[in-house]
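Just the one chain here, the form predicted alone, laid out as structure tokens.
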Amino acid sequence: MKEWNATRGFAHNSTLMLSCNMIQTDGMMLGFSDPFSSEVKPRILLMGLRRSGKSSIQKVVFHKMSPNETLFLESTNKICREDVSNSSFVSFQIWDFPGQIDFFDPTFDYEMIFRGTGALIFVIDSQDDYVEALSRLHLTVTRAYKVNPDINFEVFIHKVDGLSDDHKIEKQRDIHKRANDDLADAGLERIHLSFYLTSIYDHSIFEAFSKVVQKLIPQLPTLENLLNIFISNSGIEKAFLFDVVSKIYIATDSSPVDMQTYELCCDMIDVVIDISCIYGLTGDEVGTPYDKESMAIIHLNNTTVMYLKEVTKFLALVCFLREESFERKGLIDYNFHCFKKAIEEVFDVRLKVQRSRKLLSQRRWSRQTVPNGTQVHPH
């Protein structure tokens, strides 16, 4: 275990100086990628029956397509793999299987494709008959969870919109009985599967993702501790570290989430990226409308102030408060300032760790072969 202290003078309501003393964890677990490379990046699994919504989830969550417009998307046929780091702080390959994809074809390699894979997702239609569904998840799952244990096991429970608040509790009861059910008779109760209700016309199903890519995130605890330090110093009722790309959160303080106020943040991340690609940029400038400089403050109705502000070039902190804790406003953004840097600061050690991951694999490499290219096979 490698420590990593980070000292933090955040300012309290009542004046005081607070110092924050943190351990991260071994420096090998703080990177997303492989042990031994950079390059390699955790892989998100989009598994299901056809039409069940696999690549339309990907296309509003990542794309940012319309969900009407999805409608109009052809059925998979292949294996589609994307990179989706290239503009965002989240940093994974999804891989879309189509729904007929045959684990006992020889020519398809399961096991590849799971030990190196960090989530897997498996998408059940709510509103279509999911016995067949069911059948191919216990399929999935058993297989993935022989070549790699480690996997995390999500489950979408799609298209609730349609349903009814109570018919889609009945819904995920049901499954959730079922697919356990079904581990449990073949003696696999340690696999865990988590389920989630999800809609690509509203918010949830960016939620799902949001506690998805969580799991793959190993400073999530340091950031969690982060959040609640800088709340529980400035007066702030729940904070969010949103990724501006996806609106995926990739953080947030120990309190509950509550799905209003994470589509409040939602919408308030479009509003300023909207305003700013109007007014932010001149017809010459060359630049994001999301940068350093961004900020704004909205006033709800219910003497609520939202805060955002920009962490990185990536990550945005969005804070709920009441009214009269940000009269204190320079207090809140004096320990702002602490957390960012605290942020950066745990960031540069997984920009070094990943470094010095590349660089030992660089050398092993060049170990194993000589001057004139010629790879050799060590003993």
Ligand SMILES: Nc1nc2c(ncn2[C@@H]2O[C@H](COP(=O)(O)OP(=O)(O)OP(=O)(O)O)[C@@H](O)[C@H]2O)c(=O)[nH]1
Given for the second form:
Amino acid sequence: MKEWNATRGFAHNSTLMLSCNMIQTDGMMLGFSDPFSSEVKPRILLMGLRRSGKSSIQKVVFHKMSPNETLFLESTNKICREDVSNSSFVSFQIWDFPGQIDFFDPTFDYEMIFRGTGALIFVIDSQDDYVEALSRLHLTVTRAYKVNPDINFEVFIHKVDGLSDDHKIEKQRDIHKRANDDLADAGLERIHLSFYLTSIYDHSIFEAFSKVVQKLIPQLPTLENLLNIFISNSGIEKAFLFDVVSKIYIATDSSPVDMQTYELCCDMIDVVIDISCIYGLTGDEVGTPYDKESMAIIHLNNTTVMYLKEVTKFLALVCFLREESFERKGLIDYNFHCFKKAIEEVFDVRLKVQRSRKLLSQRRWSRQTVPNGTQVHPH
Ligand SMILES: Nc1nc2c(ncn2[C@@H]2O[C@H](COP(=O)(O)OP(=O)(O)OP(=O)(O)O)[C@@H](O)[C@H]2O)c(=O)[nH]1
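What would the structure be for the form predicted together with the named molecule, given that what you showed me was the form predicted alone?
All chains and molecules follow, beginning with the one already shown.
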């Protein structure tokens, strides 16, 4: 209990900037306060049939809700928009759609929704019959693709915790085949669907979300490159750049990721935050459990060392290395210092690009404003 509270307190107090804006679904999509938002923050849509697990995914990944608590979630009956702005790299909007909503209703402006979308996550309940879900997936994907061919289509074959390993692979193969056959029949084989086996009861949902988010980070190749250089010069075997609050890893080096390593990293972040919440905060509630001083070293009993260091207010680097390589800690720390500086530079460039883009769209917007001050939607 303490564990979850500590983590939850952190998410709430310091970083996760959440604003859940309810948008009425009757009528047009209306009145977003920031008309430039879609240009600055990519949109991630969560779609799928009722009770497939959309809200649970959002709550577990971004609100630190414990999986068991999702049993009591009520059905979503409005589109719920949420801003996730943990860091300059992890910054997007998630739109949770109610399962029963007919978003192809003529009064519903789906073109506007899809136009600003970076990724569409379609959730399929693997414990249920998925025939209807597949036809809905086909309809959603084909409509969305017509409006915006740049959307990444991500299919979460969800709730796989109840399935054996063989069963999981079999389900994935079947869903993959059927979904792609449907697209081929419609002459749309160029649409690429990515599939993930997910569950909120283990780390698979965080790993899948990490991959979805990574595709929306234009600087990913640069970050990967920096990590590759860092590990090869420091005798490190594997390194992840984590968004501490959501435990999404926004980049890793180019060696393959195995689930166990990822899980260990998540556990290490939890331990650091929890210990810091309990022993690191002063009584007056000032400060956060994660700051410039945050770092941790864990020696595992298989001669591996895990090393965590703060990169920015929201990002942590978690590395795996052999004990003998850790003897050169001075070298690692020096290389880390260079790595951190490089990351800051990438941040700065991104901020500059964002600012100039925003300025440009503001100018475009004001040109479309009629003289009496009434704004015209730029369609
Ligand atoms: N076993 C299992 N159950 C899950 C998982 N994810 C969600 N659930 C359960 O599925 C049920 C429905 O979850 P919701 O998140 O409300 O589903 P939804 O898609 O948002 O539903 P609507 O709001 O009606 O569209 C809840 O009882 C969750 O506890 C999972 O990974 N495994």
